[in-house]
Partner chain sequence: MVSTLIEQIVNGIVTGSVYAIVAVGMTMIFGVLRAINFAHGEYYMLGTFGAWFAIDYLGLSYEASIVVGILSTIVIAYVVGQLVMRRMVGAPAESGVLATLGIALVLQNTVILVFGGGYKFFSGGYIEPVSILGFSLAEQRVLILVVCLLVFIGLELMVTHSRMGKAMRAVSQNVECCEVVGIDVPQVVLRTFILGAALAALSGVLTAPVNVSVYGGMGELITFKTLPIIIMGGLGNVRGTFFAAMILGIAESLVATYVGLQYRDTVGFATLILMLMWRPHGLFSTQARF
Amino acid sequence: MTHTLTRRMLCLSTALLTVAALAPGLAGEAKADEAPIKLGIVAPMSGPNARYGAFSMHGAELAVKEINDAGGVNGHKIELYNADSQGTPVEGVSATRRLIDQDEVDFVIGDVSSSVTLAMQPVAEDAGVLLLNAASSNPKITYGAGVGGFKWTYRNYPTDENRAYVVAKYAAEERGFTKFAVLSVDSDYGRSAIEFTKKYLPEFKGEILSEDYYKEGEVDFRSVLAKIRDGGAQAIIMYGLADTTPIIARQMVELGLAGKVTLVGNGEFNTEKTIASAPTALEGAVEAAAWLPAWDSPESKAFVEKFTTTYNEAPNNHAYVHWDTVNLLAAAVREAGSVEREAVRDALSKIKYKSPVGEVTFDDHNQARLPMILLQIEDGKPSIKGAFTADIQYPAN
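Taking just this one chain, and keeping to the form predicted alone, what is its structure?
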C-alpha cells in the first residue's frame, strides 16, 4: 500500500514536530517563572543560644507564611530552609555551605552571633549568595562589607557603634550630660561599646572622668561607685550584664548616687525586675534598643498580636528582626522585578523600605541606616522617647 503525503499533511506534521521539540523548553521556562525563592536561615537551633534561634525561626516562618498566603513575591512563593550554627563559627560555616551546596538557596539570613556571621561572610562571597544579617551587632561585619570588601553581605540591624553613638548623642543633647564615668562589663562587647562612645563623645563636648570594668560574677562595686560619686560625674555609661545591673543599682542607693547620677547605655535597665530592684537608682536611666514590643506603630502592633496568637508567647527582639528582614528581602525582590541574585542585591542597595520602626536605606558598607528606639525610665516605667538614627563614621579603607 502506498501512502501519499500531501502539502497540508507535511505542514501539519512539521508544526507538530516543532511544538514537540520546543515543549520541554517551554515547560522549563514556565517552571522557572514559578520557581520558589529558596531562603536559608542560619541560627543556633541547639546549644546555649537555642532559644534565640527558636525566636529567629518563628519570626522568619511567620513572615514567609504571611507573604505566601498573600500570593508570594511577584508570583514566587518562598521556601524556607534552616541550618543549625550551634552558635559557633565552625558549625556556622558548615551550615551555610549545606544550605548553598545541598539546598541550593539563593539568599541566606544569619546569624545571631557576630563571630558566626563574620565566619559566614567569605563563604557567601565565594558563592555569590546574598547574606542578609538580621541580629549580629559587631561593627567589623559592616566594616568589611560593601566598599569594605564583601559585596554580598548586608545587615538590617544596628551595630554596637550605632547604639553607642545614639546613646551618647541623646545623653548629651537631650539630657545635657557632659561629664561621664564608665562602669562596663569586661568583655569585647563592654569594651568596644566604650571605645565607640569615646569616638563620638567629643562631638558633644563630653568627657570621661573615670573608666572601670567588671568581671562576670563580680558583686561588690562600692569602691568604684564611691570614686564615681566623689568624681563629679553626671552619668555612668554602662554596657553590662542584665544580672549585674540590679546589684549595681542597689549599691548606688547605698552610696547616695541614686537620683544624682544617671545610668546610660545598655544593661536591661527597662525590665520590670531591674527597676523593682532599686527604683530610685533606675529613675531617668537611658537605654537604646533595635525594637520593643511596646513600639507604637500599627505594623509593629499587628506583628506582636499575630506572633503571640501563633506561638502562644510574646515575641522578643530576635523574632521581630527576622520577621522584618524576610519582609525586607521580599521588598527587594519586588523592586528588582526578578529573583536573580545580582538584581536583588542591586535593588537592596537602592531600596527605601518602610519598616515598622521607620524608613530603612543602606550605606556604601551595606549597613542599614535604621532608627534605634530610645527608652528612659520615668516614674518607675520605661517610656519610649522616639526613634533616633546616626550615621557611622567609617575608618579610611
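Right, and the form predicted in complex with the partner chain of this protein, after the form predicted alone?
Partners and other molecules omitted; one chain follows.
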C-alpha cells in the first residue's frame, strides 16, 4: 500500500515539475518581441551592510527606469533581477548562481563588499557571464582580471590603492600629519587600504603608531580610542563602514579626542546624519570617495535631484556608482549593437564612456581609469578639495 502511494506521488510530482519547468519558458516566449537585456544585481539587501544594498538597488532601478522610459537600448528593454548577498562571500556566491541559473541573466553588477566580489569572480567566469563591478575597491579584483586572469570581470570603480595614495599624500602634505593610528574594518577592503597606505606613507615621512581592525557590528571602541589618545597620534586612518562611523565619532567625543585627532580615509564621513551625530569629532575629517552628492557637474546634479525626488532621500556613493554602471552597460550594448555577451564585453574594453566624473576607459586589467574625489569637512559641511587620478602599478605576474 505504502509502495503504490509513494510511486503515485512520484509520478505526480514528476509531472508537476515538468510543467513547472516549462512554464517560465512559455511565459518568456510569449512577451519577448525584442529580446530583453537581463541584468542581475548582487547587493547586500540584509545584514550589517543592508543600507549599501538599498542605495545600490535604488541607483540601478533609477537608471533602468530612465533607460526603459526612453525606449530601451536599441529597442531592448532592461529587465532587472536582484539577489541578496547579505554582505558575505558564501551568500554572494549562491546569489550569483541563482541569478545565472534561475533568472538566466547575461550581465551581473555586484557586489559592494570586496570580499564578496572576489568570491563571485570565478562563478561569473565559469558561466561566461559579464561581471561588472560598481563599488568594490580591493585592488586584487582587477589584479586578477583581464590580462591577469578573469576575462569576464570588469570594474567601474577606483581602487583602494588609488585612494590610499591620495589620502596619505593630502594628509601629509596639506595637513602636515606625521603620526597616524590605524582603525579600520577587518575585511578585504579595510585591510588592503591599510596595506597600500603603508606602501606610500614612508614617501611622506608618516609613521603608524598603532594598528587595530574592528569586526562588522562592533560597538565598543573606548579601549582602542583611549590607546590612540595616549599614543599621541595626530590622525586616525580609518577605512571603515558607514554605519560604524557615527559610533566611533561619538566615542571620540566621549573620550575627549574630538578636535584633537582627525579622521582620514573613507567611511561616509560626509553625510549629514554622520556629521550631525558628532560634529566636533568630524570637523576637519578628510575623505576620498569615488563620488559625492556635492560633485559639481550638470549630469551629477541632475542625478541627485532625480534620485531625491524619487526616493525622498539624497543618494550616496553606492547609489551613484550603480546608476552610473547601468548607464555604462547600456552604452556598451549600444556600442556593440548587440545584446550578445561577447560583443558587449569587447565593446566595454574599447569604450570611451562619458561619465559625470570624466571620461572612462578600461585598461588591460579591465579596470576603469577613474579619479578619486577628495573632500574635507569644514564647518559641518563637506568641501571638495579636488579630483585626483593615480596610475595603478600592477605587480608582475
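In this text, the rigid core denotes the largest set of C-alpha atoms whose superposition between the two forms falls within 1.5 Å. Everything numeric in this text was worked out from a predicted model, so none of it was measured. Residue numbers count along the first chain shown, from 1.
Peer 1: Hey, does Gly92 budge by 2 Å or more at the Cα between the two forms once the core is superposed?
Peer 2: No, the C-alpha moves less than 2 Å.
Peer 1: If the two forms are fitted on the core, does Asn266 show a Cα displacement reaching 2 angstroms between the two forms?
Peer 2: Yes, its C-alpha moves 2 Å or more.
Peer 1: Would you say Tyr154 moves its Cα by 2 Å or more between the two forms, aligning on the core?
Peer 2: Shift of 2 Å or more: no.
Peer 1: Superposing on the core, what C-alpha displacement does Glu195 show between the two forms, in angstrom?
Peer 2: With the cores aligned, its C-alpha sits 3.6 Å away.
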